[in-house]
Each structure stands twice: as C-alpha cells, then as structure tokens.
Amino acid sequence: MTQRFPNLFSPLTIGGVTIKNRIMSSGHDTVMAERGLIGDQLLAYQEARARGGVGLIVTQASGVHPTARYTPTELTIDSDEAIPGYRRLADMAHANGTAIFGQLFHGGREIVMTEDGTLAVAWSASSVPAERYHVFPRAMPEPLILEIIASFGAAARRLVDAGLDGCEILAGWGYLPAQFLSSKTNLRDDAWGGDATRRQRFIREVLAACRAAVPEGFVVGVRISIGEAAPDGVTEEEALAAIAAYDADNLFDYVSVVKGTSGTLSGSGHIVPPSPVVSGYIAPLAARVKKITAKPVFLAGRINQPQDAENILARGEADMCIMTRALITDPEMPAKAAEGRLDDIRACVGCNQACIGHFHAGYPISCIQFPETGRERLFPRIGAAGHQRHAAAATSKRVLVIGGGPAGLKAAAIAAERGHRVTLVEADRRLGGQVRLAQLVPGREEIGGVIGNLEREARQAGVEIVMGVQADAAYVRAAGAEVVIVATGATPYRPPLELMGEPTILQAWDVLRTPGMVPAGGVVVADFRSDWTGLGLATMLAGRGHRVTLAVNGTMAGQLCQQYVRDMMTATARRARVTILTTMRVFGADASAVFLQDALTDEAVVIEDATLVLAYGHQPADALLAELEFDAADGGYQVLAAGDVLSPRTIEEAVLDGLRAAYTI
C-alpha cells in the first residue's frame, strides 16, 4: 500500500491547490490538438492518466500568440475559443480529483514546421541563428516584446475562466524565454539586454504579467533548463541566479527543473533523454535549486518507476517527480504503485519510438507497449483504477495464437482479458522472439522489459502457454481452436551477393548472440534498414577490438530512429571509432574483403581485409500462415495474422497488430 510510498503519496500544498500525490504529467505535445484546439481525443487521452491515479497534469505547451506557432498541431490558447475546451478538461480533471495546470509557451527561433511546408519569420531576443532547425530569426522590435508578455498574461485569464488550478511558463529548453536570458542569444545592449538583470527582465515580466492576471492562490510555476548543455545555451549559473532574483520577488509558486535545449542536437537530447540515461539523473540540479529557493522544486529525466521517485523525495532532491513517459506506457501506475503491485506496472523502456517519435513525424504519441495510449476512443477500457480491461466480446470463442514475440504476446493477452479461452504456442523455450536479441544491443538492454511486460499481461489474463512446441497444420486442427492467429514472425533477410571463393558472411542475429564468432581483423556491417541494429552492432564489434566499417543503405546512420536516439547511438559508434558510409548497398565479397556499391552514383567502393555482417532486415516466416489459410476452410477456423509474418516492421507494429487481431474476434 501507500505505506511504501510514503513522500511520493503524500498531498503537496502549492498556492490555493493541494495535489493529492507527487506523481506528475508534464506539459508534452500530442499531436491531438484540433485545429489548436482540445477536443475529445485529447480529452480521453489526459482521462486516461487522470483516472489512474495522476496527482498532477500539465497540459502541453499552447501558444500564447501567433508568432508562437511552432508546429501546425500546436495548442492554442491565444483567444477565447480556447477557452471551453480547457473547461472540459479542468471539469474531467477535477472529477478525477486530480489537479491541472496549463503550459503557457512561446518558441522564439525554435520553429519546426509551418502548416504549408513553407518557413515561417522567426522572432528572437537577437538575430542569432538556431543550430538545430536552422533557423534565422528577426531580434523583436519593443512593441512586439510588450505585446507578447501581455499575451502571456491573457492567456493564463483564459486558463483561470475555464476553471484550472494554474500555469506554468516554459522557460526552459532553449525556447524564447531562455533566449533572452542567455548571454549568447540576447546581444541586445538596450532595456531587454546587454546585463544579466536586464536579460532576465523578459522572463521576469512575464511572470509579472501572469500574476496580475489571475487570483490569489492560483499556481504560478516556472519551468526551466539548470543549463541548456549547448554553446549558446543558458548555463547552469545563469538559470540558478535567475531563479534566485525572481524568487526574491515572489514572482513564482515553484520551479519545474529540466536540462538541455532544443536548439542543437546533442542539447535536444535532455528534453526527452532515452535509454540508457539512468533514471533521475539531472536530480543534482534540482538538489542545487533547493538551496536557493524555498518553493516546491519539481524534477523531470526518465523517472519512470514508483521506486525511484521516492528515493528522490526521500532524499530531498525535489517535491514533485515527473513520470510523462512512465504514465504514456502505463496510465494506471499511480493506483498500481498505491495498491503496492510493483509487478504489474508497465515500465516504460526509454525507446522514444512512439512517444517522442510519434510527435516528431507530426503523428499522434502512443507507446509501442501499450498502443492504446492515443487510441482512447477505439480501445477504451472500463473499471476501477489499476484494474481496467477491455470490454468483454460478445461470444467466448477457443483462440490458439501461434508464436510468443510481441505481437503473438499482445494478441493472446487482450483476447483472454476479453473473455476467450486462449493457448498460445511458442516453438522455442524462451518467449520473446527477435527482442531477445534487441536487448543484446549495446544501450538497448532495456528493451527486454517489453516481453516481460507482456508476458505478465498474458499469464494474467488467463492465458495458457505452451513452449517448446513447433505447431503445424496438424497440430491446429488437432486443437480445435474457432480462431488462430499466426504471429509467427521473420527470419534474417540475404540480398543476392556476387562471392568469389569462400568469404565469411554472417547474419546480424547469429553476431549477437555469439560475438565472438566474428573473425579478428575488420568488419563491415552492412544496414539496409539504418536502425538501431546497424548501430548498435557496429559499436558492440568495436568495442570487442574490431575494425568496423557501418555501411548504411541511407543518408544517415539510424536513419529510422527517433532524432535523440540516433543522436546518441551515433556519438557512441564515433567515440569507438567506427567509420560510417551513407548510401551504400552491399554487393559482394571475397575471402580478404567486401565489395560495396554507392547508392547513388554506383561507384564501387572496396573495404580490404573485412568480415561481412549482414544487418539486412527480414522476410515473413510465413509458410505456416499460407498453408492454414489454405486449410481453414476445411478446418472450419478462422485466421488471423500479426506483427512480421504479415510483414517485417518493428516491435511497435507488431504490438498493434496483435491488439487489433484480438478485437476482430
């Protein structure tokens, strides 16, 4: 019970609001605006979390005027026609008892994408260049200052009609607040620059602004990057010694900690840090902020289970702890957490797939574990907090899913909770299938934790498994079974390759499992998909002292991947040294080295003295699918297929498919 948890399940008093706990959904972009506007997706995504247990829930970052526009699916809240959907999810968030804060935003420079695709005028502190997106913008004459603080306060008018408890100004990340504050940003030598109070006067203002709009006791937060970990960035210094003069001014009711920016690339990373960041690891800088500041100190920086937030508390690092991904991959933590049932909690394993990477390709977040975050509406789920499930079928029908990886897991899982009597059968004697060997990837280990997640899902639902067995047409219809779904996965990918005698070539999935099987000397990795595979192999050989050559078939390595996983895969394969090619192909070998082609010019390109490691994908182990849909006439079964039998795609993909093939039944 709570009795485990006691600092993080305690209230926390802040202005005219008690949150009930200190677990909190910090301000980050859906994608579920309608036209900058909360309708009901976003409505049932944040009931999703307000449900199970939240004490706290930031909306995410809305513009405060019309040059704050940083995306075309940005939040608004620059007129009243914001103003009765934040009264929808200020009246759902308080019947939830759950308290809720509105983030108040402006991007300066940092400007993704506009709605037509052309480039939108940037406005800054000063005319600095942003490394990130690499964008120019104007400095902002007087007037436009005035008017854009005024907006700020307006806006948290409109957060204080539409009944929430307060607003938060994101002042952090390298967004426009920062840039005045930095010395790097602000080159201004007038009212709004040249010293550090005087660069601190916009933030400053803005807070003022905000106070005067909205009553007593209505919460006040600043959040805010303790160094931006970029050459232009807010240092540490900086951040600290603002805090301090507008603590003195009690022009705050707390301060939300972060660190990075985005507007460079190693910078942006910290905004959402993956796997392998170890959990709560900026906590000494929210320590820092403490010493100066009596005011609640909240903390962010992939703290994703119950354990470690309350050590944090406990140690008095901080008084609140953001979990945003944590409740993305497991909307009921908080009540699980409460009801002491650690094991049932889904952690979250810091991919970035389909959270942040969802948002960066302009599509509404979910979770590759859990796709029904972001899909509220078409898998909604009924029940008690920490106990929900999906809605019961209207018929009990005998399901066999054949193969024990993600989507087989998935699919076995939500039809047993749906009520069918469910046997899965996996031919090998561990579950799991091609994760497994992603977790033997350097920096991926945690991506194991998706399988035993599911598993658990599974086995308590009431699904019967069977391992060790190789199911064939025979063995379905000996079962009986009214449904089968074939989750039988892929098996590695050769392209055609011209040999000359007798060279070694080895598939990526038999080098991680035995690394040692690669001869000594030098090695291409040859990466069709430019994912983490590639990567992650290059960097696993290099460090086992090999010379390794990553030849990617893109224009950059990890290409697939989200921006701040490819980012800090490839730093890591540079540290080793590994040497990466863009836009080759592979295409052949001899004994003593490996021939490429350039993709682009068909210039050959010959790497002497190398072992070929074949990174190539996949291709649909699907004989068995084939032959039952021949035969499910005759046997008198339905069937249904999942994940990489259908076709080779990601973890992501294959956890969707199962949850869709269970809801066809």
Ligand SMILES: Cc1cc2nc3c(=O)[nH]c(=O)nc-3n(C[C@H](O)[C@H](O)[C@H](O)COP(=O)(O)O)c2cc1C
Given for the second form:
Amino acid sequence: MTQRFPNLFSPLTIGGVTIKNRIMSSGHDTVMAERGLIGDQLLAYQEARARGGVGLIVTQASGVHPTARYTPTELTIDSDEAIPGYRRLADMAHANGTAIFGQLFHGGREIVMTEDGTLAVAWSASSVPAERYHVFPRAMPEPLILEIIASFGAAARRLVDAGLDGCEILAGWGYLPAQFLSSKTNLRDDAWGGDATRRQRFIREVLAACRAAVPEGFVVGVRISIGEAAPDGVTEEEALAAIAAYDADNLFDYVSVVKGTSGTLSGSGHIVPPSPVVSGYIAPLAARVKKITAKPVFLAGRINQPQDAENILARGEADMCIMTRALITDPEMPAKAAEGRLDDIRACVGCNQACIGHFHAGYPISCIQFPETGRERLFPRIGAAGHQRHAAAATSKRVLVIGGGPAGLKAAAIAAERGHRVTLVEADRRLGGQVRLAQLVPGREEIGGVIGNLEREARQAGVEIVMGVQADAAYVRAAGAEVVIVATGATPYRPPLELMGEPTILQAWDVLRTPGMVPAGGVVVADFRSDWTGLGLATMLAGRGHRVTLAVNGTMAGQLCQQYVRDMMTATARRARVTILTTMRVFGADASAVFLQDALTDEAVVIEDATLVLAYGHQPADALLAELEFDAADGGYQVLAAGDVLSPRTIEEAVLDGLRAAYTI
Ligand SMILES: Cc1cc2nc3c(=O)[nH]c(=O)nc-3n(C[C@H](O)[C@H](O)[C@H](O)COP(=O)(O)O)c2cc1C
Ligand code: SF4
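Could you give the coordinates for the form predicted in complex with the ligand, as opposed to the form predicted on its own above?
Up next: the whole complex, starting with the chain shown before.
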C-alpha cells in the first residue's frame, strides 16, 4: 500500500545517511531526561516511535554548555557523561531501521526556569531584554563566544562517539544563534555584529566547528526560523540571506524550516501551532528556501496526516515532513500509513494540552488521547508495528461500561483489547459526552476527533456499543457483568446566586447547542475555570452581534489553557471586541443587569443590560455510582469509576482514568 504514498515512503539520502521514509519526529523536549542524561524512560519513549516506523528522529534540544540551561530538566551534551545514554539511543534507533540525529542547543537569553526558582544570569549577543520571560541578559564577551562555539563542536563530536548519524543546530526561534543573527538583538559593533555578514558569523562558526569535529558523511543540519514574527526577531530576508551565505560555503547538509520565536507571546505560538492553524501552513516559506538551496528542506507545522505530508512532498515544497505531534498521538502512524490503514490512525487534534502544555508546566509529556505516551513502561504495548496492543489479562471477564464519553470509551477499548468481553451503554443517541459540545466552540472544532478516534479503537477491540439506554441498578444486575465501570460524566454546576425577579440565566452547554437562545443585547459570560469554554463562548456570542463581557474568576482569560492556545484564543476574543474582566466571581442578576464581585476587593461590579451565561464548571453525575457501590456486594459485581464522575476535570484525565480502570481488571 506504500504506492498510495510514493513520495512519503521513498528514501532520502543526506551525507552518508539514508533515511527510509520522509516521516520525521523533530526535536521535542520530553521532560524525561534524568539529571540531564538519557535514561530508561526517554529511551522507551523514543523506542515506541522508532518501532512505529518513523524514518528519522532528531533528539530534543540538548544543552551544549553550562550557560545553556533553559529549564532544570533540559537534556545536556556538555560532557562525556552524556555519551552512554546517547549510545543506547542510537543503538535502539538503528535496531529499528531509524536514523537518528542529536539537536544541539543554546537558548541565550531564553531561560524558562531554573532548578531552584532563582533567576539565572543569562547571556546574549547584546543586552536586549526578552519580552516573554522578561530576562535581561548580559552581552557575551568574546572569550565566552569562542568557548560556546567550541562547545557546539565538542558536542557534535560526542554524538559521533555515541554512534548517531548527524547533528542539528537549533538556530531558530530566537535562541542564541538567532539572537546573534537579528539586527534588533545584536547591537554589537565588533567581529560578531555591526553588519549582516558579522551577525551571520556566530552561526557560521558554529556550523564550521561542527563540520570540523565530525567525519565525512556525518550530517550537519540547521533549524532556522524563516521570519520570527516578532518586533526584535530575525526577518525572513535576514534568514534567507544567511542560508544562502552558509550554503555557498557548504556548511550544512539540510535546512529545517520553522517560523516564530520563543521571545514573544504571539511569536512563540508558531513553535507548536495549535488548532485551528492549518496543516503545513508555513510550506510557502519552505518553498522559498528551496529556491535558494539545493540541499534537502525539512518542514514542520501541524502536518498530522500522511495525506497532507504526501501532498507537500508531491508539490515539491519540502523533502522531509516533520510530524512530531502526530507521532506523540500515534507512534504507529507510519506503519499504519504504509499499510494504507488511514482510518486507524489516531490523528492529533492540536489541543497542545499534554504535549507542549506538560513541557511548559515542567511535567513529562504525554497525549490527551493516548496516555500511554510518556508512560511506555507503565502501560507497555506488544505486537508488530501498526498492530500493537496491551497484553491480555489473566482471566477474561464480562465488563459493563456505563457512559460513552472519553473515559468510558477508553476504558472499554483497553478492557476489550486485554481480552475482556465488554459492553458499553450510553444514554444518549450519540457518543462523546461533553466533547461533542466542546467541538462547537469556535477554533475547537478538531477536538471532536478524540471521540471518533476512541470509538474506532473501542469497536476494533470488539466492544459492543449500545446507545439510547439509561442504565440503572436494575439494568446493571440484569446485565450480569462481573465488573462495572461507571463513566457517567458531569452536569453543569450552578453557583448560589442572588436573584431579583426572574432574570434569564443560561448555561454554557445550552448556549453552545443553541446560540440563538440568548436574548439580543449584552451578555456576561461568567467563567469560573478560566479555560477555553468562556473564551470560546464569548467570541462566538460577539460574532453573533452581542456586546460581550467575559468575567473570568482567574487572573487571566484562558488561564488553564496551554499558553499558545490561551494567547491565540485571547487575541481572537480581543479582535471580536470582547471585554475581559479578571478575578471576578458571579454574585447575582436581575431582569436587566448582572452583578459580579471582584474576588480581590469584594467590591460590586455591575454590568447593565446583560444576560448572564454561566460557564461555571461541572459537578459529578455520580448518583448511579453511589447506588452501584451500595449494591455491588449483593449484586456480585465489582464497581470502578473513571472520568468526571469522580471529579470534573478534562479529557486528558478522563482518558487516563479509563486506561487505569481497564488495567485493574
Ligand atoms: C513538547 C514539545 C517540545 C518541543 N521541544 C522542542 C525542542 O526541544 N527543539 C525543537 O527544535 N523543537 C521543539 N518542539 C517543536 C517541534 O520540534 C515541532 O517543530 C512542533 O511540534 C511542530 O511540529 P508538529 O506540528 O508536527 O508537532 C517541541 C514541540 C513539543 C510538542
Ligand atoms: S495532547 Fe493534543 S496536541 Fe498534543 S499530541 Fe495529543 S492531541 Fe496532539
């Protein structure tokens, strides 16, 4: 079936390395390094992707020098201590037919956090502060510049010693090399700045140091932003001119094209662009690079289906497709694509929650749809690539799952995969629970894909799905299951309110279903959790002509969302002229006004001529769970629970609960 993807499954030779296909997992910080080194978990994580058929893995950013620490969990390659871990990684990759390059990194002024919470002394080309993390760096003296350049070369040499196939210099996204390249962050007037040639020198010397340190055939690549989309970032023209100059001296073997910068809020959204950014949206930039160099060009940016990747390659916009989150969500995607089983691919929905969201919060990465990612040793999967499953349980049991949201579907799928005989009953005529509502929020349409993916996994595993049945204790007894997993979800929470007269009070869920039910005029969306619901709903209502105030209880709108999602949704809401009030709690309403209270001062805030829409979170729909827990001993069955019925949280916890519940049977 690889004929369906003739470009995607054609090999690519770079230097002395032949990569078996055009699917690549680019550098991504997994937060799995152990004291800066590669240990068992990072190895297991990458092994899952190598076994799934990816052609090339570039390891996560690896600090080349003690001044290169951007987080306390960073992977390092600044001493020979790193070599054994890298050697295990290289051996594992090669055993699976996967090529592997190491990514060499210095963030300069981009420092996210430190080990003990104090602010680090940061270095950059010049003393220009960074907007996103508010770091004020020192300008590097020349001896330090030379030392860091040498450390890139030494790190490349370590990768050779460890048996890797190549190295990649992370020179984009406003990190140290880019800080030297940009005319706005490099204000020097010495051998390292002053004109374009001197600003290009740092990257030039880094590439040359790497070339000099490695043997013929060992690949040296460069990852660079073709425009950083920020006031002080590298411009498209600066980047293209630099590539042309380095190419003229044969300093690199490939260019990996990205956009944006770590240095600003809006620029950083391009690092891991969330939904609704479209697949391959920076392909035109890669096409520009292809016009100035004959070297292979790699492309990143929401390429999450093999069809998209094939089209990009067929159009000649790039030579290698980065599909990083696609592989976080489904490590077996390449093997499934090779077999033509496209409907079996669990597509990434671009939510950013458990991958880059976990990274920013300092936790090991995972996926909301596939919590096995990042937990490969806890929930091991066995079998041939593309057909992996969890090992069978010791005894096969009759399992009844109540509720067809993400928790119930995952529990059912995994229990069935483990050899249990599983029936899932859902009261509604459709599966999905709250996710079906979440996908009605503007910009969150793709989130519904989670349910499609989980339903397919459940059906393929042999789950019998019964819809339109409201299970109660009598139903459960009659079903005769040995194990009952209750995943009945949650219902909207209504806080106590002071009401005068009979004002219209609406629930976010109802408004999402039927936006036309909101009376004309002003609206206050009272958003307790401060996540995507309030922001999305407010934008939706503003788009329908309402004058909208979004009153969030948190310190900022979208506070619980991953930063790129938060900022993109906030920008959309601002453009729609939504007024955002922070630290507000809802107090009450009358026929014409909504009463809020400032949670910091307790002062009243009155919004006249407005209807109140509550996005106030949920409470567990746990009546049946309580009843079954009471009945279980007599009924002779075991009761487990998963998802919001335990405590209303997000899709991520629901799916993980489902997995865990299925594993206990
Ligand atoms: C959790 C996470 C960490 C990342 N860390 C790095 C990194 O260390 N180095 C790097 O070059 N890019 C990093 N990235 C960006 C990815 O390499 C990639 O460009 C991005 O995810 C967009 O590709 P995708 O749409 O295929 O996921 C990271 C991405 C994620 C999701
Ligand atoms: S958590 Fe969301 S964005 Fe990240 S890999 Fe999974 S589906 Fe994709």
